[in-house]
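In the form predicted on its own, a lone chain appears below as structure tokens.
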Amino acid sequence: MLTSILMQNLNKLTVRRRFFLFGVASVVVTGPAFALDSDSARRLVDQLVAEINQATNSGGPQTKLIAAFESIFEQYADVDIISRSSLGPRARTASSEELEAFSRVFRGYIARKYGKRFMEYIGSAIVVKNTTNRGKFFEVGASVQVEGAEPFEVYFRVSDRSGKKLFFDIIIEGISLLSSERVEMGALLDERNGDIGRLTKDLASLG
């Protein structure tokens, strides 16, 4: 009888322990889904904009600005998502090695391209204004105040779907980085018969 009672209590303890561990595991797994909110998206863009402002107004040669932008994209942009999206349907059939090599070269390409774009705004200031919850991501709006011209709007789209809070798209004067790169990379791939390896090699000198 004593043995039977002890076994029953042990079984109850085991069930309780499993339930507790399952609950802890659930919190650990689901926790990051709630990590991104309006304030954290705003803080990320505040830091990003501060570095862009510093880079564009620091002076020096174009190569220095491009290097600064490559560092900024490394820290704040979800380059893997941007690069895969830019490949469109071809990303689904590419090998992991092809995607990794493309993403690495794409990082430099996008830094050169947008570094040159932001060089047009030397002497200006980007001021963060508001944050909007778009459901799956947050959109942080900012105003680019250019000396001697009307200000215009820029929107940074921020998510944490890769496990980190990063921006995955920029809307500049109504044009989406993500959409425009998908069109451009699609055209470049068509010229190379869909060969991602050839595109990766050529992308090193583009932007």
Given for the second form:
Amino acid sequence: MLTSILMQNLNKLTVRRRFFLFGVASVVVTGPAFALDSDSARRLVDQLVAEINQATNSGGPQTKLIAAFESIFEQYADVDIISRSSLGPRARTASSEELEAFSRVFRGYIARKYGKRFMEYIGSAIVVKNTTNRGKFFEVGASVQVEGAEPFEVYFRVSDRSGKKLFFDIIIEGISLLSSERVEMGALLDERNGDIGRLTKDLASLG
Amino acid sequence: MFKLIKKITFFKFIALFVLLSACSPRSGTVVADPLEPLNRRVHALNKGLDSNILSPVSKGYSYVMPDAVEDSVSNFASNLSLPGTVVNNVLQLDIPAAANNTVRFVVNSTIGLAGLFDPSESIGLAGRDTDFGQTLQRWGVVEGAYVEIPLFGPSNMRDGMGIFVDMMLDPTSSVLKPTMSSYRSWAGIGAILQKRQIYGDQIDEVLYDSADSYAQSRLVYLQNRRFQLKDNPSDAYIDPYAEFE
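Which structure goes with the form predicted together with its partner chain, now that we have seen the form predicted on its own?
What follows is the entire complex, opening with the chain shown before.
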């Protein structure tokens, strides 16, 4: 009698454990199964802003700041979609190898460009403020407080449509990185008769 | 009869839709720019004026002048523009801003020694700038085509009209005696030189480090101005995922 009760409980236990293990396994396999929401979008921006603040206030040389920016873009930005969108209509006819090579060089380019720009804000602090649901993505607002000047607004647009939670645009005082880079890449492509290979080669030394 | 009207309106609606989509810019170009050939020539002129005159002179100005003097010169010019700003505040029915700017003008003109100093700022009365371009926007006037104006730089039909009307509307210019008026003009130039220096890196990047400075300054002007006027449609920016779906 006792053994039968014990066995039954043991069975229950194994069932429960199996269930539990199955649960753990499914989380591991599917990755973060929670969809992007206001809180997780904000957390992402909190983390990346903390890294930018640390990078701009570490007081190292410019090369160090640029390296920090490259790792920030690698970790938090959907560089594939940013680079592809920057190419405009030309991206549609490009091969996946071309797009991949371009994306790799583009990450360095954008880190150099925006790393340099943030050199101007050394000693500044970015404070994350509000998060807005924009339907297909979230927009996280922040205020950049520079000493002796009016603070200005920055918005990070975050989406999980790549499969990961990443930002895909930074809007500074209304000016979008994505729009600005599409104008820039469009002009650079025009100069090279739409040759993405040549643009990829040249972009390595631009920014 | 009712049916006929309904038919016409429906037809008009379709016609309008077709027309608008024909005019709507391809995504990423932000605006239709029918005056582009002319605008590009004006841009070349403005860029030349910046690289030959404005940029070097502003560097010299900030090198020679102590910062405090530069601030006072700009304060003086900005204080005299306040009555015009108040006119626009009233035209926009923004009475709190009108009151704020009126008190600013009184305080800075007296305690601030004719506007050389800005004591209002320290008592929490920061400037609330506006212009006739914004007034027109509040009245429902559309932005219109992009224009680059000689000397003034990037603008659009609405803001270009605004610059002109602000000059006509300005209450200060009709009151000031000729000597004061010339001080004001010089101070205005000083303020421009200081601004060119403060935003130096950003301006240089757009004008001299971009592949197409005309297209880049057009984008920067339009997006920044729409942001400033809160005149952004919900789909103002690129959704890169939607493009590849």
